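Encoded as structure tokens, the following chain is the form predicted alone, with no partner shown.
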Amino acid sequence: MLEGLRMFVEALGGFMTPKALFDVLWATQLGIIVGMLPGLTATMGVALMTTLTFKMATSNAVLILICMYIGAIYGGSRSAILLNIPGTPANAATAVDGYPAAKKGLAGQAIGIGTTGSFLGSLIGMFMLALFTPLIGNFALSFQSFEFFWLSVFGVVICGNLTAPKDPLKGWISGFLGLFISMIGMENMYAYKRFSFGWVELSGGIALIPAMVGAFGFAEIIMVMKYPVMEVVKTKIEHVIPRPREIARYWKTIVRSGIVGTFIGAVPGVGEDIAAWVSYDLARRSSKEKEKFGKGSFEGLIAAETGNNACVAGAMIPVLSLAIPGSAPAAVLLAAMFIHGVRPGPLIMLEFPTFIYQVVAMVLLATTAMFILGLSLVRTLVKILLVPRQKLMPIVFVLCMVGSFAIHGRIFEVGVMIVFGIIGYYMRVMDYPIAPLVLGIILGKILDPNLRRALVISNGNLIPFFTRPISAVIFVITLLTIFSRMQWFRNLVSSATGGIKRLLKRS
């Protein structure tokens, strides 16, 4: 515990010079604006500047970016109180009380408690990130090539699951469409071309960043031509700065959400809309005001944000430790680490021991800078609503443009993103979720190569994914998360537990 505090104190000490410190400005900046532009998600905020930090160095690259996605995800709150339409899909539980406050003359206060719970909610994430990934991090140093395979396996299942909630069905074909296409190219143990087709460009594969960059960025131009036209509430915005005594009354309620939204955001997949609903569950089932919810309810409102940024730290626990993403954004943020050269994962506590610590203190100095922005300028960013988002797309088109021939200097990887582009658009008009798509190109370079080097060293013996202990317990809860969603499994395990309930009663 006290080595990781040294560690963690030398972090945020190196932080501490002028430069760093106006990254982290303006940065966290950026990704209010990004959250607050209902169109631009923290997802495409962090892909998009994740292009324009290629060429820094590592720690000042992974800074900016968790200011990018802490900041968005917070923004989002102001278009959600302001116009009813959440700037992020975590944000779509503020709305819910943020609105009817605004429409009562409250904005002001809305915008104040909601910075007040997003701040003390990513700071309670913030501790949960520094206990627990070294625990995590440390057990899994035991997975070997059978349990890293499960794992791959897992989490595009997991996040397929829980991000198309409707018809897992469809998660699971996008998840799995994402592993076949990282499969193209030419593979890392015998230099076979697979999948290229005789096409030289192919060969190399498909990059990371362009396909995401379309999926996300471009698809959002595309998708931005169907949203109607919003108008800004017209109310005056002021008293935004929250009095002690009236945050002090919600303790119990900041101090659930943000553990519930911790640990929801490590459960891979899942994100930070399910954090905010479920912690907004939470609070009305245990308030005894529950009348007020969803009529301009404070404890709604700062239950909502509290749970969805404690989610941001809680989602970097997985990708730190095992390198599996807890959301759409950190999937990006993952992906990032791996382009500047930081392999998150099981080995991260013996090839970067001091970066989990390095990654609290950017969490702490982006949840700081998004406090004091957050409520000091409201009447100024209130303004960038009015902006037609129809004059920012172009904006937004040329930096997918710049972003993806920049990685590689080819127009070849402009056209992966305009491919991909479109496959997102018609993706989202079918509503196939995108993230399981990403998540499986990330996740395709962890699987292939684990489960070649698994059968090299079983001599091709299937046996060892069955029976050793890690890897048979993360089989058995795939099988059962796929299961889970099936209404005969549901039907089974019901009645099964209908029989011991009349057994116990009999006995």
The other form holds:
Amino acid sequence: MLEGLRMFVEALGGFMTPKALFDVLWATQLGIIVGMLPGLTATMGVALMTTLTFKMATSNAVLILICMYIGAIYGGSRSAILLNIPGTPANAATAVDGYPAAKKGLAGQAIGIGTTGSFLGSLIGMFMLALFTPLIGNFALSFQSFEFFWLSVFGVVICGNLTAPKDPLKGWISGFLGLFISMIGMENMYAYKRFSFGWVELSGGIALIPAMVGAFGFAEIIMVMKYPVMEVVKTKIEHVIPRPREIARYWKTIVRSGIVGTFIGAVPGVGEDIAAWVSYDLARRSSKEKEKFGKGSFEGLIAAETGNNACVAGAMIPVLSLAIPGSAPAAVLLAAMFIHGVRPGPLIMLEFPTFIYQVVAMVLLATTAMFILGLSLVRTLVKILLVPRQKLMPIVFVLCMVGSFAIHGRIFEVGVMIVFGIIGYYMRVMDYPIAPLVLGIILGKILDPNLRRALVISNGNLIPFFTRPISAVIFVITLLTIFSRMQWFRNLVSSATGGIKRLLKRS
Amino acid sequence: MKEKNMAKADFVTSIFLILFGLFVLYQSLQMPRFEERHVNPYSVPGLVPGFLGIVLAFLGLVLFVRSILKGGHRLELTASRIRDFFLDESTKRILITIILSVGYGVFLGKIKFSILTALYVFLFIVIFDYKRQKTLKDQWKIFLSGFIVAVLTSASVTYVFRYLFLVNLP
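Next up, the form predicted together with its partner chain. The previous block was the form predicted alone.
Below, the chain from earlier opens the complete complex, with every other chain and molecule after it.
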């Protein structure tokens, strides 16, 4: 514990240079702007920034990416409050109470409370990141191929389950399609080119960054261009800095949303949007002023904003300890870490022990910058929302294009971006979530070698997959996750619990 | 998308998914097993893709059955419906966005990056801002603003990426 604290203080001290602090400020501010603009999501921002920073030193590049990530998730609350259009999907729950508050003329207060919620949520997430990453990392050292196989399947199943609340089947289809996409190209045991059909470019596989820039960036551009023009709420923005009493009133909601947001962040692939909705829903259920929710309740607003920003740090826990992303932007962050030669995963505590605490220090710096920048320049930045979409979107597409091309310098990857953009758009229209697809592309690289290795170890015997203790636990959780969405299973559980209750009453 | 249309879309998608899953399974079975190298049969390259092909076909089958139960198999595709779809304003906007962007991608590397980028941004702005009801003369501002944004975007992206981020542009 003390060793961890020492590494954290050392890491923080290492970033106290004018250049690093300048990077923190501009990257967070850029993140806020990216988040604010509908059509520019945190995932796209982090993906584009990865392509711009890949020639920088590792710590600088990761610092900039984390600032962009935290800034963008927070920035989306601005357009959610003022436009009723969440800047990023993570701020959809913010709009439910933020926009009615703005319509009542409380836009300034809503922005101030949202900013404070994001700040506190991020801090709670940061503490849990520092606490749990080493613990999970050490625990994961006992994982073998059997466990990694189940973990990959579990990741796809739970992500599909939670990102498609209306129809989990579509979430699972998206996840398994992602797993298939990762099979394209040369496999790493015998260097056999799978599904390449003699196409040299395809034999290198589908790279994650262009696929993500397409699925989250170009798809969003098409989506934005489809809809009519939006209008900004005409209101005076006053009293942005909140009074401490206003915040202290909601301390229970803040702590609950922070913890819930972090835990949801740590679940593979389940991002900030779900964290915000769950935090919001829990706040509404336990609130004394339920009737105010949806009509401009500050409690609802603070719950959503605390939840989504806590999720950012939470999503980094599995990135660092298991090399499995907790959310879509965290997936890009993971890819960026690999590009920079850091290998997150169970061995991180042995290979790069100081890196975890460097990340914690980066989160603290980004959070502080977000809080300061979030409470200042509010009126100036609102003007950015007035830029017409037909002038902004072609510029964004040019950035997507250059971003996809930059890392490997191949026009093929620009094609990948465009194809994934069109696929991503139609998937959205048909209610297929994108996050499981992306998670599948990452987890496929873990699932394939581990399943084959496990089968070789057990000589084709499937029993160890179900009898090894950790494997069995992950398998049962995966099965329960699937069954939990089936009506017959729910009926069975409710009749069983009803029976137990009756028995207990009688006795 | 409306629920009825969603069931139809699901029906078509499910057929595609089943066929795709079976195609993946077939391709996986065709992959080499390196028997001459005495490779362990559980480590062959086609094992995992084959398993994924089966899962995809199964999930497609579930979607297929569900879409039929919702009446998705009655596609009711008529010429007038197809025409209405293509004449719909949002479909037009989507198609314009895709065509312009794909065109940009196709010509990338064939035309000088700065010229191509300026042309793309200019066309994008002018096409979306232009109103047929008004005369060309009344809309000179659109052309001017499109031109300015296009030149500024092209110049700044080229400069920032090439000289600040040291990225080789296509």
